[in-house]
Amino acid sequence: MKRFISGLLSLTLLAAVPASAITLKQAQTQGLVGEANSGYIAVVNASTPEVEKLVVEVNNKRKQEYASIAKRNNIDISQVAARAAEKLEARLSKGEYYQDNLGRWKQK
């Protein structure tokens, strides 16, 4: 019986993960985050620890890849980033913000 309710709780524990886990696009669609015109996400208002960690993540995956993409065409990261931004920014649904040259944030 233990061992049941044991594993009833890791099954809820693993179930529940999904559901209080925020995605990138979500968090865009409801202005938590935005695209910064340095190639990464940032928070555009008021933060909790779930968009902390989202944008932790997705930002630490970006900087893996610009770096990779930066080291087969042998420029700086910098230059991968800043072209990243300007294509993000591109496809930003309309709502969604980002950040201009001068770091104000606005709305597409």
The other form holds:
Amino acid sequence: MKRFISGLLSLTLLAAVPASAITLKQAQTQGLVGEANSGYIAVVNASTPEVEKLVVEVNNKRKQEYASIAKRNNIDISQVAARAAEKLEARLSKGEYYQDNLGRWKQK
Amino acid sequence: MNQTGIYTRAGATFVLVAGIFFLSACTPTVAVQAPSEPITVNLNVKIEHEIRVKVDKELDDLFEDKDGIF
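Cool, the form predicted on its own is there; where's the form predicted in complex with the partner chain?
The next block holds the full complex; its first chain is the one shown before.
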């Protein structure tokens, strides 16, 4: 019985993942999105509504966080975002996409 | 009386000439004020650097906390 319940639980968990859209990490690993040179993410190649939605959601949340850091340090949000872009590029795993200074997509 | 007058005039001329020499000799010394500007620039750079370090730290914390969006 216990096994049945845990099996059911893992099944619902498995079913829940595809239902709740693609995660940022998945999209990055699959090369769907990359780190833009602006401190935000952007679609690399082919776009789907699901990826589009992810980009908007993630970028909105990032913008809020950048804004609060900018406010705390009394600097412009663009300065925070630019610094974040540099640091995020460095954090990427091999094969993931980032944008160079000229806006070209490159693979790490 | 007349003699002293001459001496006074000579003395005054000497003081004047010496004064001009002194003044002209002192003029380059005034230029020493210039270095005060680069120091101000240095200070600004230092403050900017401190903010940068602080922002970097806050960004690192952010990347750890908000794993889903970074």
